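Let's start with one chain on its own, the form predicted alone, as C-alpha cells.
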Amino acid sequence: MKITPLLSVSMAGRHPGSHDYETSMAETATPEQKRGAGGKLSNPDRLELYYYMRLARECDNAILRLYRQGKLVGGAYTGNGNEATAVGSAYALEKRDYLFPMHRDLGAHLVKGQTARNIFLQHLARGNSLTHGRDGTGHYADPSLRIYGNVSHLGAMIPMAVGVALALAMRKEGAVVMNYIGDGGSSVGEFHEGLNMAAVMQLPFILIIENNQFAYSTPTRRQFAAQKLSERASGYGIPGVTIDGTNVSLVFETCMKAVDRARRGEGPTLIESVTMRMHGHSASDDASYVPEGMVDEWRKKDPIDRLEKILLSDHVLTPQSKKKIEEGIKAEVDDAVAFATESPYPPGEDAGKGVYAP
C-alpha cells in the first residue's frame, strides 16, 4: 500500500470542526496492523503521532491565551515538553483499554479519542461540557472512551486505577489500565500501596512516572536518593525501565511491550519517562526556581522538533504537508475555542444537581 505523506486521524468523527486530510493506512487498519510487526511504527503511525503532539501543544497554547485573557478561571496547566510521553504511551492502547491521565497528559486524551471541542468546553466550564460546568481542566470522566481524568490528589488515582485493573482481571476482559504519576507523586503512600497490590495480584496495569525534574518547585535531587525511579520496581517484583521521554517512538515501543505483557496476564510494569516541564507548575507559576540555562538545554530536545526533523529527513513529511497539517490543526483548535466560547454556562439552579447521590 502506498504511504501518503499526509496524515489522517479520522477527522470527521473524532475531531469536530477539523479540516480534511488525505486518508492513510493508519485510519482503516486494525490495531495489530496499525502497530506493525513487533509493535513497530509505520510511517503513517509516525505522522499520526506527530499530528497528536502538535495538536496537544496548540491546545495548550490556546488554553494559556484564554487564561491570560481572563476567560479561563482556575488553574491552567500545560504539557509543553511532555507531548511525546503522553502521546506515545496512549498510542499503545486500544479502545477497550482504560486511561487514567494527569494534568499534563492532554495528548493522551486526544489519542484515546477525546475531541478538541470537549477539551475546551471542559476548560471553559460550559454547561454542555462533560462535567456540565462543575469542574474544569482534566477533572472529568468519559466512560464512552474509558478515560477517567485526574483528581487533584494525583496519587489517589493509583489505587482507583488498580481497582479497575482488578475488575478487568476478574471479568477476563483482556483490557489493560494505563495510569500516570509525577516524580513528586511517586513519593506518596498510594503509589506504594497501589503498585504493590497490582504486582502481587499480577494485574493488567501500567504505571508511568513522568519525571519532569520538579515536583512543583522541588527538584528531583531533594525528592529521592535512588539514581532512577524505575529501580523501585524491583522491590515489587515487577519490571521497571527508565526511558528518554522526549523520544516518542521509544515511548511507544516501551509502552507497547508493557501493554502486551499486561494483556498476557503477566502483571504490571513501571516505566519512568524522563522529560522536562518547560513551563511552571501552572500558568501562575513563573518557574523562577529553575536553574538558569536548564530550560534552554532541554529545549534542544523538544519532542515535536525532534520527530519533525526525523520525518523530514526520511521524506515522510514534506514542507508542503507540514504546512497543511499546521493549518488543519489551527483550524481545528480555533473551531473548538469558538464553539466552547459561544456555548452557555450552566444555569445557576443546576449547581446542586449531580453533586450528591440520590
Ligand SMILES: Cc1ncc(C[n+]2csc(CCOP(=O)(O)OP(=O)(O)O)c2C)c(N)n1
The other form holds:
Amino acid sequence: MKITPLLSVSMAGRHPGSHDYETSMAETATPEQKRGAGGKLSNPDRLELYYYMRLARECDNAILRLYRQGKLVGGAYTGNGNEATAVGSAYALEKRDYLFPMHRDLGAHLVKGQTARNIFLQHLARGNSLTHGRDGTGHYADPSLRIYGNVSHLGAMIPMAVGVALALAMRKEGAVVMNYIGDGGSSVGEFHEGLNMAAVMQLPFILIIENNQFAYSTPTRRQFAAQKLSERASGYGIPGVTIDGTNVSLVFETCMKAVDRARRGEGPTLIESVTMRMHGHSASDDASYVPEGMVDEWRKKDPIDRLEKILLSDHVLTPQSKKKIEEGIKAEVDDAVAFATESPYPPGEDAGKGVYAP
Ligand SMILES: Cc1ncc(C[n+]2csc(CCOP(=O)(O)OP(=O)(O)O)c2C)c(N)n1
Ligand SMILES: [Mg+2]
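The structure above corresponds to the form predicted alone; please provide the structure of the form predicted together with the ligand.
The next block holds the full complex; its first chain is the one shown before.
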C-alpha cells in the first residue's frame, strides 16, 4: 500500500502564504497524471479518496476544537456528512481545471492541492494566510491552484464561475469549471441566470447542488416543491442527475462523466448530490430543529465509514494500514495547527491594503 509517498507529498505541500493572492489566472497549470483513468477508480485511487475524506474530517474536528477554545476569529462551518460529495467530485478534476467550492467543501480544497497549513492559517486569520488575515474559512482565492472560494452571498459565485467557463471556452483551453451550491442557495436568482447562460453557450461547467436536507433551519420541503432539484436541468436543456452523495465512488463516476462531457464541448451538467448536514449550520447552532432520529439514520450512511468497510472487505485497507493513515493525518493536522498558531496576525497598518481597487 502506497500511502507514505501520498502523505509526504501532501505534508511537504507548498510554502504557505508564499504566493500573491492578487495574481491573475495562473498560466502554468497543466494536466496532472490522471486520477481515475478511464472513469474507473483503481485501488490506490480509492485509498486516496479515503485519505482525503478522513483528512477533511480531521481538519473539521480540529477547527471545531479551536472554535471551542475561543481561538477562531470567525465561525466554524464543518462539512461533516459532505465529505464524499466534496472529495469525490474534485477528484474528477485536473490541475488545469477550476474549482468554485462552497462552505461545506473543505475536502474539495484539499483534493485540488490546498495544504492543511494554508487552511488553518486562513481559519486563524494569520498575516501569512491566503487573505492575509482579512477573512476566514474558505473565503479565499488561490489562483496558483485555480481555487476560487465562495463569497458569503449564496449563489453569487455561479455567474462568476460561468464567466470563467466562458473565458476557458473562448481560449480553447480544454479546462472545465466545477461549482457548488447548497439546496438553499439554489433558490437564488443567480442560479438561474448562471446556469441558463452556461447551457445556452454550452460552456464547460458543472454545477453540483449539495442537498444536505437543510438551509440553516429550513428543511428542503419548505424550500422547493420539486421532487428532485436535478429536474430543473430539463428546463435549461441540459442533463441533470440526482445521486447518493454519501457514496464517494458514485460521486466520482458521475462527476467524471460530466467533466468529460464539458471537456468535449458538449456543455454543462447539473448534479444533485444528496446527503445530510450532520452538524448544525455552524458551531453556534445546536440544530435542535432537526427531527429526532434523523441524524442517527444518516449516520448509518456515513461516507467515510461506507468506503472504509468496502476497502477493508476488499483487503485494500488493513487494520495496520488504517492505523498508519490515521497517524499520518493526525501528524499533518497537528503540524498545520501548530504552524498556524505560531504564525503572527497581520500588522494593523495593513488592514486597508487590498480592500479597494487601486
Ligand atoms: C443570499 C444569501 N442569503 C442568506 C445568506 C445567509 N446564509 C448563509 S449560509 C445559509 C444557509 C445555506 O443553506 P444551503 O445553501 O442549503 O447550504 P448548507 O449550509 O446547508 O450547506 C444562509 C441562509 C447568505 N449568505 N446569502
Ligand atoms: Mg443545505
